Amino acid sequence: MKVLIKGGDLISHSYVGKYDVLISDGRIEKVAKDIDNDNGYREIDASGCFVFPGFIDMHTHLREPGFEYRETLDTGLKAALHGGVTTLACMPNTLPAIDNKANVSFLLGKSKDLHLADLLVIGAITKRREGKELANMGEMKMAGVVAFSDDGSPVTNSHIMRRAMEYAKSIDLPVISHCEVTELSNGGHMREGWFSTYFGIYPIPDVAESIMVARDIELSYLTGERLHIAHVSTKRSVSLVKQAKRDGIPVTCEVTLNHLLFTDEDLFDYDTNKKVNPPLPTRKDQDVLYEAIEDGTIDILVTDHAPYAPHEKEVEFQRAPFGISGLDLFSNMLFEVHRRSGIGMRKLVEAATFVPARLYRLEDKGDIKERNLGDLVIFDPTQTWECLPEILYSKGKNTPFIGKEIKGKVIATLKNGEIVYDAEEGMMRRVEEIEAR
């Protein structure tokens, strides 16, 4: 079957301007100014969108296995494609965690029956998420997996962070890093400031972040293994960043969503749906985020969707879990740090797109060119709705969104040229429908 977007603002790495797009067999077969239909093509008016490339969210939580009552995979893959993510990351903080190829399969596995966004799996770096001893990543690299991380936790033990590093590189496969330093961080709340103070919240202060983050600098120049620096929020962090990429180091970064629209500041009204860790910014912390972006230290754009169910978020703020949810919103958040920064819109895609499908090998993924795979977003910019709870897809609606009236909507997400979300008919691909076929 042939797709034809007619009339849609494509803005991708390969192209930014009014093209249409012809997709067969699931691939980009034709991008070009004005395609004819004269073979009856199914057609897709995408006039007045924007057309983007599936985006790539390379940071999420999805809870399965061990703590399905706060999200499964189906869940969180369909809150992914009504996010406008068709490609997407968990990390292995579950129970047990994804420390053993048994349960590489077992994720890899149910997400291909679920014929939905597609799932990538990141591995554990220590047995259990202990770190003390290292998982087996050779066998779970030959299972699937395409980067290792004990994020929720940082690997405390200098020693036992070299030796990952060398296995990694010996496997060619990148690490990423929780950059914590617990006994500075335990027992706070929200970035230590003024703020913190007139707030009366117990503070983690910014070189909990930045001090491991110059460790595992220094780790990956030893080794010469591919470092990746998870959810940077302050300026040292940055800096340490920036002096390493100089250095020739090879380190790259990500920021999430939400510490681009929210700053320690907005923690007035003590809503623990703004509770993250690491936490929300200063402002100043805020403006060097920004600027990264724009100069490409930060390379690349997630969520760290974090659900979690509703008795666990309706507590007191001290005693509240960190996290947002955040897949279902992606293509909002991601517009929102466009309306709010004057980043251009180019700059932000490809931070969700191209950059991350670069560097974590994805072929076919992360731009708009012919033989690429047809996973496309179509989002109307001058729509609003209403967050309501009912609408998410994500069993955990922990969103300081929720109630708000947003602006720009996901009208249609493709996988490989068919629509699997719709906005007016929902999800389009259900688990049911492909089991009858």
Contents of the next structure:
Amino acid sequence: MKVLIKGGDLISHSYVGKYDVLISDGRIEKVAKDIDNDNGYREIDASGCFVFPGFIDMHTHLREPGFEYRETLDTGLKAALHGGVTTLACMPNTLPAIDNKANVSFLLGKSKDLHLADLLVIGAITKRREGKELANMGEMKMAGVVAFSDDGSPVTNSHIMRRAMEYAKSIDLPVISHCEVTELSNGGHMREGWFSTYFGIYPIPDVAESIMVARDIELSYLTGERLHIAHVSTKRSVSLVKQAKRDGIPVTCEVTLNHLLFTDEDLFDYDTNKKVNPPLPTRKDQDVLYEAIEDGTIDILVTDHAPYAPHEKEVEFQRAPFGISGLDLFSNMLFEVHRRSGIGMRKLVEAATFVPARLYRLEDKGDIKERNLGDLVIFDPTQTWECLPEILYSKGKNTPFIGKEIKGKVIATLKNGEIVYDAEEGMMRRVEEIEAR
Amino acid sequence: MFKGRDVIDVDCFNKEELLRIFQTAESFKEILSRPIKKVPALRGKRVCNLFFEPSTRTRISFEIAEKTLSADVTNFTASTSSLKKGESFKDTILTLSAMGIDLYVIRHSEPGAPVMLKRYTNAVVINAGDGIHAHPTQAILDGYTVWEKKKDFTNVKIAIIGDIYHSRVARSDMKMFRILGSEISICAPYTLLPKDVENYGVTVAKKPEEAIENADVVMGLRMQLERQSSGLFPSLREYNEMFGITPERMKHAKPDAILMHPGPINRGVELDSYTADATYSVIPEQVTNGVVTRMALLYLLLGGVQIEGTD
Ligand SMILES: [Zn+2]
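Provide the structure of the form predicted in complex with the partner chain, given the form predicted alone shown above.
In what comes next, the whole complex appears, and the chain from above leads the way.
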């Protein structure tokens, strides 16, 4: 069965502009102008739409095991496809934590059986994410993890972090660091600045992040380990990463779509759906984040998808947990970043496809080109829709966009050349199709 | 121009509106001196005092104001409430909403609680203090007190000395006195100043003497002992020595300057005992003014019937 996507506006590393894409046996066979359909290919009309490579979101929380009331693999992976994400990595801050091979195998096996988006697993750096003893990194690598992180918490002890980075280097996997000096951030709920003062919310200073960014860059310098800084949100962090890259230290970093779309000023309504850690940046810092995407200091874009149950967020601002649900709206948020920042679509799309594929060595993903997997998103930038809770596949309705009008719409998501999400039909029943074959 | 509005913070009013509140308060002052301290202005209106944080002074002040205006008053305090049984803020409000409340007065330890309350009710909301965010009715009574004494704001210098960081009163006062056009000079160790405090339009003085210099109004703020353990200052003794308002320091103010304090006072900490009791202290008057300004607000927001002696 061959699928022909006609008339779309491709935005990818290899092709930008009007091209048709022919997919056969799950892979892209041909990208060219005006491919004729005289062989009875299944044709998808993408005229007026963007065609992106399937997005790769390297920072999500899917809550399984342990917090299934917030999200499950099933709901999370469906939310991903709804948002145009065909490959995603989940963080290990579950209960129990993903700190051993059995838990890794459980997630990988279960996600494969679901036949939705591809799941990558990030293993914990330390046992139970306690920051004390190294987790069984080697075993987890054999079970298939792509990186290590204690995300949600920092590895506070510098010595443990050093040893973890050395060990991870010896098995050739990167470490992703959640940088936060908790002595400085504890008790705080938003970025320290004029708006935290004005809103009377206990603040978190920007250096709570950058101090640890500096430490981990130094440890990367010492150990030579590939270091990836999670959710960079301040100008000081950007400046440190930029200098480290100049110095040839193997450091990369990411920014979340939330930090590109909202600022501390947006917390005027004390909306807990905008409460996130690291806290939303000041406008000045957000401008620096935009520049850092343009100049390549920031490598990749992620959601940091953090779903919560409604009752957890419907509380006083300072009592609410940190986190924003993002997978369902990945394409929309990325498009919105383009509209607000003026950063070119190609740059943004690459930062969520080609670059993460390169960093995590996902060889046949992240680009629209011959022989890559047929993972594609068809996105109509002109349609608008109302973001109602029931439309989101994620159990987490905690997004600032809830109830709002949204510009642009995912028309279809293809995984391995098959339509897995269709705006009209919803989630396609791939499992049955596959079993029937 | 007031009816149905919420008072989340004092900067929801412009100068003209604030002056109108002061004038209304002035006309209410006479009622408190009558033998029968009651007018039917808010008869049939249901007011609920929602106190999620313990408070005696503010709650009593509101209650007297409400009862003087003949409103039906319901008190809800966290200690007697179902909150202790684990009921959420949201459910508490949803339950109360079914009871036909016209106006809520809310005090809460969390900033933004009055904004959150607005999500679940159409009633008028008055913020009676939310965390370290705002305390607009205290600011309005402070503004009225200054108006009563000085009859002017534009040529008035206000000095605020003390723990501004943890003071919702200071935060609302800074906003209001700037709206009214006064000059404000503040002083505290930097550990007790919130980030970018200059953005309120105030000057930060290095020493209390400098802030008090030529001031018409000197305001002290409560200093709490527990701040010491969080590393914000070394000791109450040192704090008093360096930032306490003493008769000596008051000499830097204008001869007719007044001393204010939102209470309760820590004698020997932020205020010297002599200072607190001195003739320039208007602290007891602030309490009376709290009642009349709250009466004025309730009356204006609920659009009460005309009463004799008011316009
Ligand atoms: Zn994190």
